[in-house]
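Heads up, the chain below is alone and in the form predicted on its own; it's given as structure tokens.
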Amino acid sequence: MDLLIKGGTLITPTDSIKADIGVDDGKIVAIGTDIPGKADDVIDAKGKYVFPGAIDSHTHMDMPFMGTVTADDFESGTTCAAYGGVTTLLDFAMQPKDKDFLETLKIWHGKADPKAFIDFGFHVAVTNLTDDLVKQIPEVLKAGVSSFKLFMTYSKGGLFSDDARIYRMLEESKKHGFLVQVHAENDTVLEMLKERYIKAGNTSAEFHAKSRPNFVEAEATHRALALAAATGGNLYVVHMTCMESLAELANTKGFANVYGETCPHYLTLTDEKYLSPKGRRYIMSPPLRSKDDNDALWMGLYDEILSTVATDHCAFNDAQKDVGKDDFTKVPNGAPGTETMVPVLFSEGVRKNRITLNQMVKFTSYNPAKIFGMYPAKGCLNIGSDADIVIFDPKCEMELTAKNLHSKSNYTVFEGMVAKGMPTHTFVRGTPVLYDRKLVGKKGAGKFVSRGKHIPL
């Protein structure tokens, strides 16, 4: 065997179970205690927890927006996955107006492909959907991608999908299984929220948040979700913030194949962020809200109503979130997440009994790798699939500070907390990338994931 990982908890959706776990080629061999044969490589986990890898569904590396370009690219934001306990992630790849949705996926595999420390996958952000491009999906899904996101939002961002390219799209999902993904805001509401605001005088980073109200997602949640049910597609609704929205999605999870995702910030910041002097630092879309949504959404995640947790990784740094000091409009929307998302949940989730270690795993591994068409291969640990491993330590502390992360953005939104529990190994098809948390992978390792089709939960 190349890898043997002696003494350490081993965490699945359902159960806690000591064992060790052996690795050879890249796949899980062995599970059990006193698995013969000798290892070249033996680790003591003995007091950690053992994990399959962490799947950070929604990232934006290397991404021009908002006349910028994300601050991480594959290389940094790759490397703050490995950090994180993140194994594989799925970025979005931006349809140009001018591209199709295969010349988009070689622009991805170009940034991607020779920089990436860890395995990932593609989106297709659709900005432009035509006869032809509806013709291309199922080469797209040989392709090895097999999901599509269409933004409810961002018309003068040339992002925005009217009502009837969603239901055009969901058809299609019915018919060829792939999945719809939704970021849900009402467009004309915000922007004339957005504009009465300035018009006012009212410039700063909480005009953010007072332009996109509860109301503004909940009712485009609303009818993603109607348009769901009407079409019997699939449809996975992105970075769902508020207790409103929730609703939405408990009411409908019951006669449609319906998701929702939420991140690390919403479960844990509040609105209150952007009073501080460096307000834009937490300016994305849709906006940090009150600490009611936050215990909302943590009870939607024990009650299983949202299926995943992922992090919209959208990494800028102050000089680019600078641009907007005298207007809230220009500021980039987003913030790094990938490198925090599994020490946040631990720590403010798992350790205040606010969601169990086994749904941890089961929202960071097992339904994203179902749900995005990785399952068996990702997101869990058995034997014959892929040794994507992560050792973690439970004891082990660290302040989550800029200084002490690895991405482009000289900051965290979660500046100060301490992180109670951090990864110290991570494995990439029994290759470590992060050992006793020094990086050791090389750039360019990491594999593009070929997905089949959605598999419901």
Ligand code: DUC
Second form
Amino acid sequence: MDLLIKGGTLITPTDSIKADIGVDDGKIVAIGTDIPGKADDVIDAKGKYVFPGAIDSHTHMDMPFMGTVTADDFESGTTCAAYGGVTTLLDFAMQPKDKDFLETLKIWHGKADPKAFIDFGFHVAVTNLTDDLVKQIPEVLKAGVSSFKLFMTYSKGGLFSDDARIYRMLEESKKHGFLVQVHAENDTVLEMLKERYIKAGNTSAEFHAKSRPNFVEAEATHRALALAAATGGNLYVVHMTCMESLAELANTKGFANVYGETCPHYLTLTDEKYLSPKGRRYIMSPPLRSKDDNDALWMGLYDEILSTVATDHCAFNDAQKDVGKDDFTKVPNGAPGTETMVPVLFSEGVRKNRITLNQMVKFTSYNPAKIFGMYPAKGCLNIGSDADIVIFDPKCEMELTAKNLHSKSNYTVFEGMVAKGMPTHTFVRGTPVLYDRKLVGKKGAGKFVSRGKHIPL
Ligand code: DUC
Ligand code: ZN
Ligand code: ZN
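After the form predicted on its own, can we look at the form predicted together with ligand DUC?
So here's everything in the complex, that chain up top.
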């Protein structure tokens, strides 16, 4: 056996079991007490939790956006992920308007294949759809990509999809068994509000949030859900932030195949951040909301109306953000997050009894593995599954501050928060990438995950 992790508590979506876990040739080969045989490496995990590796299903590495490129590429971004207990990430391959889907995937393979420390997959972010591109969808599925994303906003940046395009993709999703993701915000209303604030001289970060109020997200969420119900398609709403959107999702869940994701920053931070001198750091879309919205999202997780937590890791540094110091509409939207997802969820969610430890594993591993067609190779600690394993020390404390983290961004939105519980070891297919909090993995060792069809929960 290559690896034996002894005496830890294995966490699954339903159970917490004291057991040893054995790994050989990249796979989990044994679970039990007193597993016979010798192993090349034996780790004592007494007092630690052993999770299936987290899957961050929402990242933007090396992405051209709003006149710049995200600060993390697949080298620094997957380094962050490994430190954060993430063993697979799914990144958005942005379709250049003049390229087809397969060409888009080739571009993203060029960015990720030589650099990734952990496993990765892609979603195609659709910016153009023609009859020929619809015909190409089966080839995209064959290439191991079973999810597409459509933006209901960013008309200014050329990313926008109208309702008819979303309807069409949802129809196709039903036919072929893939997943349609949407970024849900009402584009024309928010663009009008942005213009109105700027014209009135309201140019600072707080007006980013004011121009994208809750109803802007909830209305678009409602529309996307209605299109999913009408077509029978498979819909996943990314980065949900507010109680009104959550209510829309809850209303639709009983009769349509729909899922919702939220992110750690929407669970823990509020729009007061925009009032600080560093307010631009928190400009992401949708924006941060109120304490009541934070609470509603925790409830949405606890009640499992929401299905996943992911990060929307889209890192920029202060120099990039400062381009918009006199005009909030010019600030590149986004912030880093993949390294802090599991520590923040554990400290703020599990420790504060807002979700259970088993639910945390469900939202960050099991559910995304199923929804995005990777289960049971990923997302569980089953015999025969990939040995994507995290050892997590609930006693290890770390201040979340840029100098302790690994993003090329010079800040974290959780600056100053102390995480009570950190991953100490991250194994990807049995190979150590993080060992005793030291990066030991190899650049380029991460493999593309060829995903199957969407598996309904
Ligand atoms: N939102 C962000 O904040 N950044 C990237 C794209 C998005 O939808
Ligand atoms: Zn988005
Ligand atoms: Zn995003």
